[in-house]
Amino acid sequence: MVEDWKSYEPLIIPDIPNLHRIEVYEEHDGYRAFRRILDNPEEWSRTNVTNEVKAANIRGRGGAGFNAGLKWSFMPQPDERPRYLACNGDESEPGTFKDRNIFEFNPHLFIEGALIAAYAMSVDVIYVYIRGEYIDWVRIFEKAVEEAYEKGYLGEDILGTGIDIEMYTTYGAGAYICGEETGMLESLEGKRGYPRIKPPFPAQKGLWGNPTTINNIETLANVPLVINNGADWYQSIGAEDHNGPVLYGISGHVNKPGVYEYPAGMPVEDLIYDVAGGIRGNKELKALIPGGTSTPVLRADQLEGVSMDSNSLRDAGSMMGTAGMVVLDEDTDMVDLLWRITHFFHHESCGQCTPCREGTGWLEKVLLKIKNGEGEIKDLDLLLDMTTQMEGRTICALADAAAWPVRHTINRFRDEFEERCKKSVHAVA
């Protein structure tokens, strides 16, 4: 359980040298879960595999936190159409950098999880979409895919079972919007990354109009753990209703930034002070962005007793997101920080929807005005009104992701914003 985190032994990225090589992975029970399923198709029917993963409650690690097995169950029954699994490794959310550790240190765990998912959903082809800036990690991963083909885990007639599953790797060109699941599908089809209107949902009409399921890289890396050890074992790790291990990406003003694997539900203060070595320069903690920059910032006085799981963070007024924790010290200028975040979302808006295309631009312009000492108090209420006009009015959630930081940062640090605006008034006077 979370209380015993100091004795926790990593499961997704264990401390095993050269685990990225298939022979080392196999020596440590690699592909055992996949072989177990293929060797016992009556016990491990496609439905039973899906139900076991559903019972384990692997919550999606890409930000939404949706039950992975439940998502698999939405795939329609097989027919004459091809079926796809699209694996989302386009982690372009600022503060998020955990999937690349899987690509580098344990890519075969993810490949095995993707194969189990493909088996469960009768999928023919797996596409792995990786962030374009991760080209070094793309090469590492492609080598692992080659090894899996050579060993017979991928391709035609896998391990003599008559099952055919292909895996292809592709990468984007630095567009944040392609991390949105349907934007990624458009990119995979060779189109501009414009998110699609839903419904229809990808499970009914995804890649090239065919049934498609989209899962995050870390989500699928959890699947072999469930098959090897069972759903009850998996649920014994982490917090209630948020189970299993999590890769916490901790950055910002800490002494030891990095990716750390611990159970879901870790106390926020333990992660900051014990795991990440505390605040740099022995300064005071001012705020935390818990799950990537689209998740609402929390003040230091809101963090007492808060743990890194969906329920606890929701009650505190934020979200788990990707568990990309950005730690902010006492010297952080919240006006400058919010402008930088808003500049990012304005730059990354695909421009398809007017509230997002225009709204992100105006958010940035007004915040730049305040940042430059030219703002007025009424600008703060204007910004809050704009977030209301943007949220829930677009095809995808990028407008929401841009609106939430503005709304919550102003509301939770309004004194700093008002002070900056008052200084501009005094300067004019």
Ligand SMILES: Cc1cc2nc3c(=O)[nH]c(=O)nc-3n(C[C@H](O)[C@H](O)[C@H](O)COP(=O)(O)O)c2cc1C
The other form holds:
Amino acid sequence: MVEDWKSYEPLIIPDIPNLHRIEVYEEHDGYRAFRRILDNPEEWSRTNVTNEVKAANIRGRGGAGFNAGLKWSFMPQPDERPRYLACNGDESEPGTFKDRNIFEFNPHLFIEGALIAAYAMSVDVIYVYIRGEYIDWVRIFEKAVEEAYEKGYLGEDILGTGIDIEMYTTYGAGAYICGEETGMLESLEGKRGYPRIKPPFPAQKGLWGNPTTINNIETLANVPLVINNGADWYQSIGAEDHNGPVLYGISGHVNKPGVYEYPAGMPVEDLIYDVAGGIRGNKELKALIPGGTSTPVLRADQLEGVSMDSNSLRDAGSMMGTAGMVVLDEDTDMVDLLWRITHFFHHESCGQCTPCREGTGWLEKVLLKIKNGEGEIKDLDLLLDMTTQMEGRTICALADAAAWPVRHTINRFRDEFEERCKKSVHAVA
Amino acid sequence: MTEQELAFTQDELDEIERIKAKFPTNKAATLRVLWVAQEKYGHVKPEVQNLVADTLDLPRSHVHGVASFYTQYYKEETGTYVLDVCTCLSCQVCGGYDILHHLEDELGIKAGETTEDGMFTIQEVECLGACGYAPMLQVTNGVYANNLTKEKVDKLIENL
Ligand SMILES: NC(=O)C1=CN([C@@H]2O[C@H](COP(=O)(O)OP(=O)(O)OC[C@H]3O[C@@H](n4cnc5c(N)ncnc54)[C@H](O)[C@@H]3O)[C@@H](O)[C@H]2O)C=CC1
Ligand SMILES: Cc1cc2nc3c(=O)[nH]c(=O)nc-3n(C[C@H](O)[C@H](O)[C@H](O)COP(=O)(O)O)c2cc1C
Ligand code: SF4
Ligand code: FES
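Go ahead and give the structure of the form predicted in complex with the ligand, now that the form predicted alone is out.
Full assembly next; the chain just shown is listed first.
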């Protein structure tokens, strides 16, 4: 757990005016990591860059926490095929609103990170896929890309090295499932965002069948920090086995919601009470959803001593996810909340897999019944049973993501759900 | 407008060429060209989808499939302003439904409907990635209106 966080200086979104402009970024050592690599290609061979990033243990900030450098190492040896890096800026997990801050306040840090990744994996083309609703941020980001082209960091013969890397920005049109990495690849290919069966993983068969790596925007923004300061330094920030800076998006019933950058492993209570200013109206904390809708809700009494890193959250009974923390006060109606969550997943299921398409629909239907006071206690067990039938049986993790909140919310707030159910005939008699 | 009258201007065709140049296939440009069409016509009804398909030399069925999959494309005509009210997780717990119901009352329509004068359409939508500024809404796939109160909503409608 991190204790000395009060002295922490933000690295991903530092407080520097106009950092989104390339001159300002360069004045603050911007593109230094990338230049260093290009200037010392022996010290910084493609393999060495990958190994350094792997050693740093940048856990994927898109939610699954996979080591970024390790993922890069899955790319096959270059052959005649084009190679791609697809950057995931779809950001649609309810409670998650952090990547847009990078587009807005420090886009060049991300571009530099993507360039280093592209160099390490011998990538020819970088696609940046942003959710369509973020059109204003797309425009902001496109300006940054233009600047990077003008300065010679992108395009042909980058800084006179003979290396060519293109970066193309594109955007979606409203579909949560396009954040799932293979759904995003389908969308980039101009199709419906139907996730693909894995394996083959995208490194083997990605965009148009070619080697492709997918990383989240925030993940890539961490890469220049590692090259500038080394893997050991990066490892020393945050918690054991979950390190580096994290953008915590805090929403719900707090006085000061927003995106805050602190090390991984922050004490949950410090984030809620110090960073985000405590609960609105001086109410009691009831529960926390730590990392976006799909991560299991934790009751206030489960949060003592818990920190925001994968080990601590796993022990507490949840997951880090996207670090999009939704804080819930004592007045929160957990039945209404869970119904709305299942409505979301039902709406967003792409419909390819029967357990997901039908399962999410039934979850919503039964929960609506309970919400309206027409459910019975046995419906709760039916719901729990359905979750086990959905989990692990589908093409992508959306079905799991829909099942987990149902199971854990019912188990952790069973009284509240039972109270909402009709008393059975037997109980009355 | 009849189907024969639909056409992209030269500027739009140039824009479409620039989009196509980003990708190795025409198909990959589908989403972006649907956006170009929606900006021009305000919707992508079936005849507009056909224009997109013909311009990109793609099967019309492909473009219909894509247009129907993504929620931001308007498959029917909408009001001049589309108010997308988020009622998802963080907005729900911060009063998103109050905002939605207030709008419905003020405009005399339900979510999914358009006012008689054709000015406003209300839609209830999923998380828009602005959870820290809840409750919020988005105006016609563009501007975000954050930290809403009923008063702020009234002012917003007045000023549109
Ligand atoms: N940022 C957001 O808005 C959202 C994030 N999520 C998060 O997404 C997570 C699930 O994502 P998934 O991609 O399904 O997780 P995953 O665990 O299947 O994969 C994580 C990454 O590691 C790679 N990978 C895993 N095993 C591999 C292997 N054996 N070989 C090669 N590559 C491998 C995958 O290709 C992927 O890039 C959830 O935990 C959730 O928190 C979910 C919804 C929205
Ligand atoms: C249903 C679903 C939606 C997802 N949405 C996103 C998303 O919006 N943004 C994101 O970065 N990752 C999302 N992911 C995770 C991606 O599949 C993938 O793990 C991630 O982009 C890889 O990048 P990272 O390793 O750098 O985190 C989603 C996963 C699932 C199952
Ligand atoms: S699990 Fe659900 S969202 Fe994922 S591919 Fe299957 S039907 Fe689609
Ligand atoms: S829940 Fe409304 S913007 Fe995220």
